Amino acid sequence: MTNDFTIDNVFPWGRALAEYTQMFALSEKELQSSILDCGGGPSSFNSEQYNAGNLVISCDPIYQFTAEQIQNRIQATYPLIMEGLQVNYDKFVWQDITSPEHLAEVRMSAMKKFLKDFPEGLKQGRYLNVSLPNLPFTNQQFDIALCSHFLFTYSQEFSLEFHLQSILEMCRVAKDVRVFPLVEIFTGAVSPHLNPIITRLRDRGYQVNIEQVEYEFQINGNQMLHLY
């Protein structure tokens, strides 16, 4: 991440626990383990897990801003995101989520839960203003590290080297690493970084698999990268 990160760089779009469970093929037992959510943004995963008695640490530079600032940015970008969904309508699977309007309801519900939880969660240290590829945790501190809709999604904005260093850092702090999805935003094309990353990780001795998951909203976006 660059040092010039501002709220104006952010298009907040949060996802819920049910989506995380499907995106990352998380079992009930795994949900009860120690989890790091990298690039968590305004998702309700942390909040819902906390209310279920489970602990998640979420990392994102957006957490340097106040709940009010994040809420204002959500409102400001909402029309732009909805416009993008309409323009790219045919690039999504409208099944479990039946329409852009339905998606907006699901996302806004998740983000409202996040905003309600954020001030207290920040005090408790569940939300940290931290950016990949530098994580302030000890080796193997977490059972699982997740990264949703950041790595590979924005391949044009972030280099191959950034992706490699980010995933290696996640592997350093967690025993099990999962990244979803493996396709770029809107195009649905598999990230050009994916195969070189897999090769370089395997060369370093990591067990790396591409695994199919139950979740598919973006066409072809139904696979995760799994390292352990």
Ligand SMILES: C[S@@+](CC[C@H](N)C(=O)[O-])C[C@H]1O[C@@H](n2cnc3c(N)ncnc32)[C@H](O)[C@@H]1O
Second form
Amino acid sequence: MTNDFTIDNVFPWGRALAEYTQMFALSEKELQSSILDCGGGPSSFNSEQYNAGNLVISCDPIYQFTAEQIQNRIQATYPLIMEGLQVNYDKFVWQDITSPEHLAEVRMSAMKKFLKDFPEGLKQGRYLNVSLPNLPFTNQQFDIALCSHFLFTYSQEFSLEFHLQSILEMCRVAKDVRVFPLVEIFTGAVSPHLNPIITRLRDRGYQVNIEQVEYEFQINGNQMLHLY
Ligand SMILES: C[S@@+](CC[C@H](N)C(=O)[O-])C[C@H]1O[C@@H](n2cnc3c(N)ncnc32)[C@H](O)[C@@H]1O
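Next block: the form predicted in complex with the named molecule, after the form predicted alone:
Now the complete complex, all chains and molecules, led by this one.
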């Protein structure tokens, strides 16, 4: 994935509401608050929340494409992702998700829910073709802004400055910001951007915590950055 966004750079791999709830330690009350999902991709978080009567706005440049284009890309990248999982098998916790095949089932089920909801959600303005680090919202418009598996995950492709500007922008539009995980994809190493980001945000007066959460699929990927 690079800053020059084309669908050929994306490996669509979406997570479900149950995973978001654990990754971000979201309470029932928080799930009912106004939530922005940055880099929401083909996750079913938005659609499952909508069906539960809760409103999420999801932002992602992938939403400039049609459901059919996204589905084709999911099919094209599926074997590559499965191969990557086999090669990096030892870097994951095979507990709640017991095998690569089980993971594929969980992810494909989430992505099917997304694809079904996407055309209607797009019309309703729940899915927006918007890219970090610029968000077209007013100050403190949302209660919570989330970012799952984009910031820190792709630290090799996106600079420290990009991370800083993105998180500052999320803090501008939401009262509470949560980013998960803090480790990079595949290597599983803690993002080299993490400590410089924490220092720079604290220098600007933000309350910044690293909090342990119940979700752990990448080994040591069980912490979120929490700002408020
Ligand atoms: C691995 S997916 C994560 C999807 C979802 N958050 C989840 O956890 O299931 C990463 C997403 O980041 C999106 N992305 C890439 N560049 C972005 C940008 N500048 N701003 C927001 N999202 C971006 C990609 O299109 C992709 O959908």
